[in-house]
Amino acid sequence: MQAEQRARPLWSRSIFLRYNIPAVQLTLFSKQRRESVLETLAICKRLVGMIWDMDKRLLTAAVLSALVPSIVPFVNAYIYKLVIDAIIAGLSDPAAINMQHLVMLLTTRVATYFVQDAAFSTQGYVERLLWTKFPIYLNKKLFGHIAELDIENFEDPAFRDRLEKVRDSWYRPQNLITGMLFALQSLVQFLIAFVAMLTLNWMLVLPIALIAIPEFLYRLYESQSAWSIWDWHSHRKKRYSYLSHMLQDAQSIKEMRIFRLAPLFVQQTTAVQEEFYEDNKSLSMRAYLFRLIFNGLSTVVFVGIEVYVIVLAFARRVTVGDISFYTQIVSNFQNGLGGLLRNMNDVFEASLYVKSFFEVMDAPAVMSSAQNATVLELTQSPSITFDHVSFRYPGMDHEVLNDFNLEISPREKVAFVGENGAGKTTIIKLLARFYDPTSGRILVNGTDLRELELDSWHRQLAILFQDFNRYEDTAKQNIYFGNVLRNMDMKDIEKAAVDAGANAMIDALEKGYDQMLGRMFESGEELSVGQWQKIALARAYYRNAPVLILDEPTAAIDAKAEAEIFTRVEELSKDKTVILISHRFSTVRMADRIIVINEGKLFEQGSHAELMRQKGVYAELFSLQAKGYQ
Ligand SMILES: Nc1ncnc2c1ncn2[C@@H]1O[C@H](COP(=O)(O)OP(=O)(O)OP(=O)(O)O)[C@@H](O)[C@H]1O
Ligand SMILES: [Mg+2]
């Protein structure tokens, strides 16, 4: 389908139906357009605000240094017409020569060529100055707010495209301002013309405008149409950023090898880049043609203006030295109004894309901004309360989560088992408020988790999660990163390696605790799995919080070293609440309540002697379990 509108020949409709540009584009007063001009109006507003907050004397210096080399060309041609029209006088009078006004004339003319030279030069370093200058300050503004963002929003598809699309744009705030300062500098060169082609004859305004107009609203289509395409690609480009990510990930080389995984991608990201580049070449030829037609009509309607001029000039209405001023006026009044329509386009264009910008900085932190949220103070581990809970994740059809009833009180050590997917991870995620329950509440000390000031709560959180992270930063920056509102403390580090069974491992490493870990950098350490995990639960020990949450802490641990791991767990969390999540029955056993969760519901729940007496499904896997080792 999309293969043969493709097909289609150029002046086909099919771009329109492809990607939803209404014809009425093409239109000069729709509503449309007028709403689209006034976003774009807002976007620019707001972009300059925020450069105008980050460097006032910058933007100012900006767009003086614009001006000046609209101002100067006029100046110059006049002077130019006024040497012109003394040498003319001189020739036919040579008594009529007056020196000192020609040398005067000409000096004037050297200094605007200095003037001109120095704006452009302070042009070049203010601009350089500004577009370094300003991607600090807006990653610092972008990256600052994503980091805000619900956790939600990383897992929805949809903000992901609006991410990448982010990524993928970075450098349109600086087309947008380069095309403003453009715009400002086209319109004072047209303004300045236009009142200087009245004095000759109003009437040579009209052809010009004639041409530009349609040439503004071809332009405006074609931007339009070139910000649908790269719109309707962001999801691929999503796919070609994993794909190619894929391909040079330590990582995921290793299978992608084995299986002959390589080649399909490399096809895929391939497929992915030529369909694009499909589209924005049939896009490319329209362009291509009506360029050509444009140019040849302004270049019909130069020379005609020209011709006029020059017989004036033989009608003795004007001097030869106004032959030079005029050219020069219809010259710059061409480029005037042909700079500012193109550039007014480039900013509609680059406004387009700025929006993504703003989306993503729009997009609420609704989890962290409650308002008068309680801020948490703990002196001791709290209890902590499912009221009912029942969960589905966004756009899920059915309750991962029904109607989940728990209590834990302060100190307890709770362990969950439960079958792949029966929700247990997510109910440490509710836990966290990375979601908010569909329905019921979660309780602590009380008090409803929406109620709390959400960093205060984070603040009694020790989390070590089942993909927990793996820093490319030195081992002591590793465990150091559990608690980094405390200064490095390495005592404390060393303790907590020594809990979490990292300690020798890492005193073996050649630079210790100062020893990169890792393989992206220069001379890092890459570690074994288990050894990754010891480490990410040290860095859940250095937190020292009174909650302690485990998911599958020692899935990849070897049992010796889960066995010391789990006497030393008891010891060390005397004063703190527990929640460990465990397949290996062994470890689950020392909890005071087993939880077992089944199709997220709180199925069993008892001490290990309890549920063995029970018999139900805990004593069943529990034998299971054992019999393997037998
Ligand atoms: N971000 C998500 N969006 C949508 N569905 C999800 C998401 N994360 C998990 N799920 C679904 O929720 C269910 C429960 O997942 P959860 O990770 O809580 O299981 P689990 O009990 O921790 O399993 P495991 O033992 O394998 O770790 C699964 O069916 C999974 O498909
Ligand atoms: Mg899990």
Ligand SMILES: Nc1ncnc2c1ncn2[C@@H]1O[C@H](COP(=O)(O)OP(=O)(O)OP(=O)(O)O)[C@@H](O)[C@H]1O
The other form holds:
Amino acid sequence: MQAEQRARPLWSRSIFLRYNIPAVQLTLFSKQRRESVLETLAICKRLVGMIWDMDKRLLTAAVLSALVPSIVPFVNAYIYKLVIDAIIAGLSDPAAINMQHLVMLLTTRVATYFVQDAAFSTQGYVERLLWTKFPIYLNKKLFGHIAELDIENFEDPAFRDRLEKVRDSWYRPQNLITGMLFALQSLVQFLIAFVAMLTLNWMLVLPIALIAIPEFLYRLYESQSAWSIWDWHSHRKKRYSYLSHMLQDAQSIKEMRIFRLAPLFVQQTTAVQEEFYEDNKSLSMRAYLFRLIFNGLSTVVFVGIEVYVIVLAFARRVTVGDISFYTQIVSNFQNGLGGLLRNMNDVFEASLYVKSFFEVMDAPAVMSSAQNATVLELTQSPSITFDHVSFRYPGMDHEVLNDFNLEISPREKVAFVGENGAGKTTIIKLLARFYDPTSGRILVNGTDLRELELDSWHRQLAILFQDFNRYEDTAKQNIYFGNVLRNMDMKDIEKAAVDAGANAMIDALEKGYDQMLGRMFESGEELSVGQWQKIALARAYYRNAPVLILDEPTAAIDAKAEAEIFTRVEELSKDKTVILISHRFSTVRMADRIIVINEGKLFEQGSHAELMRQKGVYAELFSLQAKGYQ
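Switch from the form predicted in complex with the ligand to the form predicted on its own and give that structure.
Here you get just the chain by itself.
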């Protein structure tokens, strides 16, 4: 590091120190820089490959329309040089004027203007097509992959951070495409001007490069700093998103109004935004000062080269037309080099954001079917066995389930009870194979769940989760979503609604089963939590699977409706295996067997009557809950 500092000019070190620019950021050939360049190139290559796969002709048109505007100005400048030289020659000797040649030059010059304008129009047209077509292609790839990922991915904070970056950077892939096309355009412009400059004096290349390269390095540092603010402070962005959601959410606003939380949340969102403002203000001020410096130096170099060409003209070493030509060449060289470096910087900046897209698209699905997996097609409800199952969530240091053993017979009605955190919902996640056990195995009809084809196993399950979805769609669609693999059958949809106790509520809606639910779309009608829960239960019934899992299915339903629903569950599920989780002991009494879970282990089991006679944990909890109703 000391050797590096000694090698740098004193003015350079003073600027770096004054504006707090890390030296490592400005070392062009550092290991970190090389890795960043290689990563950016890999991202660009992959993105171009995706565009090529999407539409080869559109990509070819985009490249060609970007190249033409970089070539035509040089042709135009050279034609103009010939026109000036012809006129100058005619002033000294009118007989030397070749009008036909002059008209041809002027006509060609007009044609180049037309070609230039046509290229710009084509470039705008093609860019618009790319900006509208590529997001469709990219989103299909991205969302298709996300849909195949596992619950473990979405419960991973690091993966959720990447998803949030993708949501906030939806336009960055298009920016990267545009940056690459403009960088190509600037590169061709720079190379042509470079060759032309060499024919005049190769020494003229040096002062322009000495200005442009430090400017590029600073812009690179500026981009990394802007990204760092976005990346390092992503927790602030998440905090802001959370607070702004709470301030706009219809469910949360009621409690916030009563507790007067809104002013506090507004204050906190403002504080987060002000922190971003201060960070960006500091960065913008440094960028502003440095750009003034670079612009001033660029102006001095440009004027100096112009003076040099004029001196050569007076010395009769170049023609008057050459003055115009080389002035254009210098301008194009400077613009080409500066544009190339700026566009490369834009490409680098955009690649930092696009990287998040590819990180999401490359996230592996943890749960997958084994090779030659068994496709399960049940004609009756299966037996389910938990064989010495232990499980801990990724990143946790303690086990949620510990040597858990349980056998569930076909058509048996089993209820799980226990304190929060005892592992009840984890059992459902493992049974649905959202996760695999840390140790032990789960057997379905004697076959390890990991050896079953996953989609075929999921088709055997109908699950009503505690945090069920509320689809902003019609009532019939909400129920039909329970089994979209079959054609919609209104008789079965209405039967599922009757079984769930939702038919009367749906019939009372203005448009019945065609009524849009929720307030997101026009003419939608909001339901109570209990009504939404009945719709979700109807969705589970419509699936008509051999295994029915109900996780707190009546938490938002009154006692009368609960009794009616579970009477129907008993009637409708005689040929199904039913697994029930509930905190209401009046609900679990209908089960053939009640399993008490405590600290991840099976603590007690038996029918309601058997457990009451044991006078253990279940009897105590039941008595406490029953006492509350007395």
